[in-house]
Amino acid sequence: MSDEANEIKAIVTPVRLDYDFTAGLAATQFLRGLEQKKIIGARSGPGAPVMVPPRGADPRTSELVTESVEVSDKGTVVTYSVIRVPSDNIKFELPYVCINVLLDGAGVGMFHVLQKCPLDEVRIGMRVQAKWVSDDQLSPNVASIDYFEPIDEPDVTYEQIRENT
């Protein structure tokens, strides 16, 4: 048998990485807001887009964020993917939909999961709202939003969200 036929192309090996994460001011406000059913973004100044989740600086201009802004838990689907691959850390039954939702008042979309919607009815422009976990399960974690679900509001046109798709 040749060496080429015995070539090892992949291995499976367990990997573990323990680390501490310092959230910083903007992310801390975002996470503390989630445990109060509030979504807190940040921007670098008046007129600048509100980033959700916030960063310490605007990724486009590198300007430090200076203002916290509460945005709605309603938004518009700007992109989505149907997930058909299992993952140990995802609790949703396959297939499910991962969405990039532009929350009302935000200038940047955030990723989450869409539920309570047949796959063939998911579409760009669909209006959705966060479904929060019960009050006793709220924590400073994005998992405080259990998922997003469709709401009875007219779709947003592509022209209105074009810059965010």
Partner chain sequence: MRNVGIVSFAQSNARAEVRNEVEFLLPVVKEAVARSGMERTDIEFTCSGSSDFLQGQPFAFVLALDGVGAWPPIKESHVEMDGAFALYEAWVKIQTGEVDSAIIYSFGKTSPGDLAEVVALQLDPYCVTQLWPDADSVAGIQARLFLERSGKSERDLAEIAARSRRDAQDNPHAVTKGDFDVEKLLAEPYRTSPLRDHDCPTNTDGATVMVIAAEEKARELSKRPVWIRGIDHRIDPPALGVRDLTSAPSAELAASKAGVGSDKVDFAELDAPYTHQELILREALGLADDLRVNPSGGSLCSRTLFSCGLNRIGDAFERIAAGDGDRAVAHATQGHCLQQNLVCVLEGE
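Numbering follows the first chain given and starts at 1. Each form is matched to the other, and the largest set of C-alpha atoms that superpose within 1.5 Å is called the rigid core. No experiment lies behind these values; they were computed from the predicted model shown. First, how it differs from the form predicted together with the partner chain.
Next, report the structure of the form predicted together with the partner chain; the form predicted on its own has already been given.
Shown below: the chain alone.
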């Protein structure tokens, strides 16, 4: 039955499915906050670490997060990497820096992008702040924070953040 000239290597079978996204209770607060330049995490109770972004549970205790807590849009870089691999999905010019930023008041680092910083000056412990998009561009989306940028504050030592890295 084999006939190389007659071989079919592709057919077009379009598949499109639309879904509604169920953000859930905690993530809805977080996403709505971003529309107002607020970063709203959540915790399972007083003293418990604040999850940012919150997905509904504290993964380390498996307790529901029930309390919304606004955290600062300033924070500390707890780790970073310089990205040199191109992708159609990346809007930033290569190379650029992605970071895990521990926002002041948060218990876990949040993933984002660092700009306005020479590559050789990026370091763990440096202080950064969110740069928001213009007010008319704000939406319930982490892209409402355009990027993080360095601020003029003393570095935080590794010992101070090691529990949250």
